[in-house]
Amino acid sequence: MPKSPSGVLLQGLTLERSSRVPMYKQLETGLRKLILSGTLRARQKLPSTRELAGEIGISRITVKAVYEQLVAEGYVQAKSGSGTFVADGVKLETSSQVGSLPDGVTQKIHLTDRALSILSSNASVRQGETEPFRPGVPALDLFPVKLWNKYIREATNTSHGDFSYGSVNGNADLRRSIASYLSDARGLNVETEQIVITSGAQQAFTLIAFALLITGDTVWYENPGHIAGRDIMQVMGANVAPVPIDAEGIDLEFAIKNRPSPKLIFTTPSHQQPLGTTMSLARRLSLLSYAQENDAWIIEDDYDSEFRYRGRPLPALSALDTNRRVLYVGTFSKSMFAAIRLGYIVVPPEMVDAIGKTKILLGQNSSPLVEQALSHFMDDGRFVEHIRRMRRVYRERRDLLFDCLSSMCTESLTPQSSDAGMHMLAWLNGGVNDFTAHRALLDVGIESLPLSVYSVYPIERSALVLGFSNVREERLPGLVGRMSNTLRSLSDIRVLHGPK
């Protein structure tokens, strides 16, 4: 049989010696493309290993290894005494499958309605690096990193069993530590077996939605309220019914009169997110009574209850619940740091297996080693010690931010004092839109969240949500001065050009 000329092969084969991709890998990829595109046809003979090695200037051993790999993958066939040939039956790719798409052409992908709903969520806008006044960010510069690393090392060195996936419901020691902490700090009388460890509050909301909701179920949801929790309920097909907030918390009377009977009621009673209202005792008792009488469940999101600046933290809503209608959700993202990826749910014993197994199915996420380290951190009193220190620091930062805003931004903002939490509400004056103010401040390195992003319908008055816990005291006056100048310029533009 005559020898095939090497020129036919080499015309479509390009190898880059300066590339970080090894030569053998480039040769494999190039030959596959030539075969799949039809440039090399079925039964066409390839050059011998010696000939190809000489033509492209690489080792014959390398070419031989590439041929053997292509034989193993079914692209070519080696015939003893005859050579190597393109195999029959290789399915050719169309031009749209080979290489990159032409310039200006995008691939059309048909996403599900659920995926499209997720894409439209505002819950992802706060990922990545942080700037001053981003809400919900703790004082990371004051976290005892060296001490925490000691607990991580100890967990790694002594907890060999935790190199596995861990327990379905989370580390048993951590669950006991949390139960003890909740008893002391939040007035909850819970059994260790009622606690399921999660990778944070958002996973907790997702697990509850999967376990309890079917399409069309009504969820009463505080409005304005927690963004990501609301969105996961909508993604699950629930009818999310917004309920306004009054001076005592979620407006139960309004909801009963104007909304369908709920399967779930989502509330932040200790420190309403984002308005800062604390639910009254009378409202708490009425809410619990309604849930019991109407077979409804309550999600209590106790996201930053540790930080109360007047008196002791109030007992949780769940502490008043004698009928086990409340699903209590807590997180360590606010009290410690977000990257710890740990939270928990307190649920009735009958619901534990469903929540735990749903977590495993959807993705466990949390690390058993970190769970063990956190248990020891709590048992040694380090967690409570850190909370007490942060409570003092945050109170000082809250007071200083309020004073700075009151003295430097009188024309642009009216700050609202709060007895708890890690953020402050600042009402915008002069008719300035909160999205416009939010974007203008981002341009000068200041973060906030517009109040309107928390609401499912237009708000009556614009405001900015300003986190103070992550801003050092010495920086506050300068940052507020920058904020004042930026917002004043927006007001000047509005006066010159009129409202848009």
Ligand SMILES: Cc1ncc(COP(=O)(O)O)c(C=O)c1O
Contents of the next structure:
Amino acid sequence: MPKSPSGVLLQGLTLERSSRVPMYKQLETGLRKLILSGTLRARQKLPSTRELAGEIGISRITVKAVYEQLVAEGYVQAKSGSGTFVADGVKLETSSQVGSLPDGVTQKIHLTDRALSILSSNASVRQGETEPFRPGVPALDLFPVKLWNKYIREATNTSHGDFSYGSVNGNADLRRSIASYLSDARGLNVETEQIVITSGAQQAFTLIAFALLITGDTVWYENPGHIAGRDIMQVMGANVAPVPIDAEGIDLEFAIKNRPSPKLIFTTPSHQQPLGTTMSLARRLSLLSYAQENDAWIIEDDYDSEFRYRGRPLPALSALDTNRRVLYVGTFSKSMFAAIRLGYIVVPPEMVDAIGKTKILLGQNSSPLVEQALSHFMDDGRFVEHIRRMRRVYRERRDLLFDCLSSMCTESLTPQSSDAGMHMLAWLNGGVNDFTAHRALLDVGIESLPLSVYSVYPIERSALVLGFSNVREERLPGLVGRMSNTLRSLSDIRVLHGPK
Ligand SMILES: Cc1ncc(COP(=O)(O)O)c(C=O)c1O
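For comparison with the form predicted on its own, provide the form predicted in complex with the named molecule.
And the full complex, kicking off with our chain again.
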């Protein structure tokens, strides 16, 4: 049954315990709506975290995290010692903003559970203009644009006017080029026929969820973990069960004890997103044998494995899989650029056509011409050349960022270096909330992401996720100096007003 807190102020806030949308998200979305609709007015006081937590039966820490999130977004203000209040100047949503209806006509639009679940997703954080330190953005200024244009031009010219939809499972040449790359770089021996080209990893997750899952199927999902992958599983009706990460990767023992048995397990073994852990060999083998014994699929999201800075790249989890339990997902968003919208899935041969046809039903998305251009780019050795160059550049940027953070932000941050990938974590010292730090840094042109955004639970220790691949070396010290000043001023405010 939906539950409405009885306090006068929060009438209209409906929370449903049985919904697939977590309670904290329902509370956050509900409060935002009450403020935007004017039901909660400027300067009105919200119930204390204790009152509200008691009334709706969730933990006080969760309510506190929701309030902190709304403070960070500017909906409410926390006044030390007196409580939390609706902020002044929040622009109300009025019907004229969305086009008014003719006089006398009223219309109520009811969004479905699915639409509400989509609305509560944070996945769009990666859209829009890119500022320095946004995680996962390649060094776009170093991409060989002229050379790439040559391949695009050639693909267009040699298509002989066949500007059609292309093949169901993707361009045959590109599937061959990827099979050969995977064998050289990831130790994967796959048949070309096992590969389906997608418009990026996100489409791969969508296709897998659409074709393999039915409502209520359990998905074990790394927590903290990749946001958009988690949200699409949830939106498709899966029971997404968060599983913590330990020093060896996804905590299998915890999941077996505490979660229903899964149809699908989502993991990032090469470089856990966002914590950076590399899954141990022992954990890989346990995970594979668990999946085989319990008839579960594993998604291996190998999103940034090209960038490993110590030793040789580790073979993929999929390379150890003798039972075809792993659905291996790759993307060109990191190794090339996100706008290319190309990725792929390696699936068992029996599954290829089902996945390929799902893609056609859902609207295909990737362009056969770009697929052809990429295939030639790879076959001519340009792709591997570009990756090698970027690996050198990213290693330098990672080292420089780590040194700058260690020397200039000692009070506010403790950086954690990473052997792989395009981002590093920096733990926030002095109890500063990561959403607050993220907002303050955004105001000065620095785009970190708060670690909390990757987690469905309030996290124990706040951290910022900092992408280093998209920041030129000469700009790095100046930007870290700006970061240091901004974070220091946040700690000063905390010292002045006391912790919230
Ligand atoms: C963990 C992870 N997987 C996959 C992707 C790539 O998604 P796509 O290929 O759809 O751009 C990202 C992008 O940010 C990511 O962080």
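Every value quoted in this text rests on a predicted model; they were computed, and no experiment measured them. Residue numbers count along the first chain shown, from 1. In this text, the rigid core denotes the largest set of C-alpha atoms whose superposition between the two forms falls within 1.5 Å.
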Please check if T215 moves between the two forms, taking a CA shift of 2 Å or more relative to the superposed core as movement.
no
